[in-house]
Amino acid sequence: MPVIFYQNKHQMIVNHSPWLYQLNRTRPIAVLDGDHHTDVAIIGGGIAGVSTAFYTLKNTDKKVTLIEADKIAHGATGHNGGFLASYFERSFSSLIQEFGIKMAADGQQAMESAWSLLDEIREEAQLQTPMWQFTGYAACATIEEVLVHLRNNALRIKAGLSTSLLMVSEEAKQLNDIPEMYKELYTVLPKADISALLETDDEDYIAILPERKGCMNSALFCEELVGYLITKYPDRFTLAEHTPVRRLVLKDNHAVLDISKTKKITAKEVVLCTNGFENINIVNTSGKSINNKFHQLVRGIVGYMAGYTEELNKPPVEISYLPKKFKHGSDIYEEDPYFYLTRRPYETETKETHNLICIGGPEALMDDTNNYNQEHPFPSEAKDEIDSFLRYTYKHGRKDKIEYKFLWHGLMGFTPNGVRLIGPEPLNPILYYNLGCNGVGLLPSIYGGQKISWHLAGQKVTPSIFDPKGDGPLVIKKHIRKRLNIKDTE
């Protein structure tokens, strides 16, 4: 573990994402005719780059150029799980250990503020992209996971943050092992109620944590928002698609982006929103080299997802599962497998609305993110794992043969400490970062766009857990640590 799925010989269909399938783009490709000058160059046309462009145009009077190597939202933003959440994929207690309780609390509040930012963008731009908000659930199969949630919730209350009551099965054998100090932080429910909320009859689950969650087609969101920016800021916003940046040269007061042998973009400031996966040669002529550091900041994980449609007879939901075990053919895997499932209405090509069930979980660590090929077919091993999860855990997914409408994969990026990078590069402050998915990247990307705009507007920005400051300790949630093959540091 992790299994390198993308190197197998038994492949299925090509990478087929439901978000791009639904895009129905009519806008022509936007290209640059020649050399170009701008105030702010934003590299990356996914949700991070588009959100950064929105807030920079809104909060400053600068000219903004959004640069995308392919087409808007056709990278990770068009190949993700499509759900919204405002948590970190590491414990709140570990954030306190690294940053202190004040900065950890401020960081968590910043993530939660992104819900309001998303509403602000949707209202101001009058976006029609559907979004669903609801209570989702994180399932616990062990008393250790229960105690982690309770300890985190106790610390959240101490830090002045809101929290949700953990729901614990009254039949759980370990109920008496919960310390008295946590008695106000959980409630007891019949096991049948726990199973009903998790939509499973797997007897291993003993508790659930309710959390605010949501679903959205982030590719459709980005394409629609870009259309708004083109119309709203015709004199200050430029879009450049099919424009890969080969080389980025940082000087004292400006940067030069080499697009081709004959085409360049000159910018006063640059924001990287690509998670570091593009093959960009960064040269800093105004200080120490940052090229090697940049390429080592983000570790790539390929996530594999599948989706199928069913009758529109259940409400939207998102549930994450960390089962003790799950059946895969004749074997039982006990290496902390992690799966997540979302359900939301989805309009088909016949304009009929069904529920779309999306499942993710199988993953593969990339030693070199530049080797990732978005066009690589979907591997049969990943499909088999998803099949097994559905049949063993999700009670509505037990079918003789599951007919997937979509099988897709996308590249996620994890910073060394599992916290997104948002802010200026210490070795040359004309370069900014809004990158590094922490596993649930839609809302953090939006918050990052707002924060970058504060920097670009010349505002005094309070130091935070998101500030780029070099490699930190690998303190990441247990199942992420196992996937990254790193030692437990909590």
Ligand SMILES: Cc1cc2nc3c(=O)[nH]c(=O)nc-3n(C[C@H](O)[C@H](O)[C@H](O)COP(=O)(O)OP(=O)(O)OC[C@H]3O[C@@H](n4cnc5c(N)ncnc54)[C@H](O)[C@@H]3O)c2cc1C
Given for the second form:
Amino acid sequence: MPVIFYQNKHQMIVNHSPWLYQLNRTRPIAVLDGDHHTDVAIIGGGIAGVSTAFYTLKNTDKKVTLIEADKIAHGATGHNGGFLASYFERSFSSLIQEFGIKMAADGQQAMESAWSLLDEIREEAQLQTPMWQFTGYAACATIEEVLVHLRNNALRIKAGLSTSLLMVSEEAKQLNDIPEMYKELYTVLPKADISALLETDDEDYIAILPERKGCMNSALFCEELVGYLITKYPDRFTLAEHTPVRRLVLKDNHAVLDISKTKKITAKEVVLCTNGFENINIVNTSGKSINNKFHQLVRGIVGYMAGYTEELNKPPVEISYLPKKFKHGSDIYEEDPYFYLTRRPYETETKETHNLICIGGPEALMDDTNNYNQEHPFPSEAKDEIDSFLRYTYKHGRKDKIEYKFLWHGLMGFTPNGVRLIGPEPLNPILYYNLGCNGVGLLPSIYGGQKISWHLAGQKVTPSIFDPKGDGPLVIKKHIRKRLNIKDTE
Ligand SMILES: Cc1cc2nc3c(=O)[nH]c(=O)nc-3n(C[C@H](O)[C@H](O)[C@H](O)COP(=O)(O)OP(=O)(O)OC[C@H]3O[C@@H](n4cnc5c(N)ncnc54)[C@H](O)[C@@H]3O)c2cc1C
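What would you give as the form predicted together with this ligand, now that the form predicted on its own is on the page?
Zooming out: every chain and molecule, the one shown earlier first.
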């Protein structure tokens, strides 16, 4: 598969994220002096690694070392859309097909439990990083999208999960096409109300799926949380930044992490929180090789985003605009990526608070995630696509051309079935995973952190949809194949 990158023909635009800009880091880089021994080595200092460290320190008495190749939160955690959501980027019905209704429902509930985990962390660590919670909206342009959501919501109810009422335009010609059995699952609103909620003049949208959403600067959250862990656990927590793990050697009852020719870390257990990047060589001296499998596990998509500030005169929100070119009979979650927009208060360098509007949507494939480079310039074609979205869809009440204050990109790792990997590696259970961003990764990373700590605490953990599957054949689900442009022959 070729690597498809937008070419940056016209100008060099640097990768400039609002989340890192706001970080205002004062803490010196934390490095290790020489060889180091620990109970639990967590590799990767994004939201997955930091949350795993938080829960491992809280729920066990083990020594924890958090190892980051760069600086805390400078990976996807510092380059995302910054909205909080607890859905999978695949339909609930497809989860049921793969795992059965009980496991699918438990998995969905687990994702939703991360809202309270986030509250728990913020309260316990007394974090000041702002977070906003609200109802966000997914816009539907076709009756097929509406029916997919209704079918999913009916299944959610059957599975004992809560669900929100879909809002359908009373002027929608297709209203009569909605089967009677769904009548309790939606409400009807004037078209003008639908357009107002979606903040668009685009007449195509006929319905809205409201969902619990939020906004947070995940980089700021991690930096603050790490500061708390350093202070709270001076004897049990070690942070090592600028410390790339080149090779991970797994033995029977411990692991050796090669940092450089002269520096090594030994650990009784290791948790990989690397988002899915492959730039680590894993050698299992206690059983079958897991390196190749791991390398196949995750492929990447680069997501491009733009942000601008405006007057602070509207409340925070998140709205996603699903693609209109919906193919009849397929599943919207298998369609092209959608555009999404968030608005939240943002303090600028002059200490004034504005609204920050962030837009995401354009994506590029990464065949080999080792080739991704954060220094890669932002492609002007992605900016043009975002311009076009703002011109035709989002009603922002501005006639002038929008100047972006931020343009940034980040790498998303996708697991073969679009479900995060959380749990022990069956071929050597001293290795654990909490990785695979799959598009929506902030709350799942936090849930994963708590779940890994249960394993490390020796608790009995019930099987789940997140369990790594061992050395079985690698089956890449249809929607991931499509999204990553993987041919059926691969
Ligand atoms: C453009 C974009 C938009 C997104 N928008 C959203 C959104 O709005 N909402 C949402 O929920 N999710 C979103 N996501 C996904 C979300 O950002 C990620 O799922 C989440 O930040 C991943 O956290 P992480 O800790 O797993 O990975 P990262 O934050 O990438 O952290 C992994 C860390 O591991 C380190 N590392 C890798 N290899 C090694 C090694 N060998 N040795 C040492 N360290 C290593 C890296 O340097 C990195 O810092 C988005 C992602 C992108 C790219």
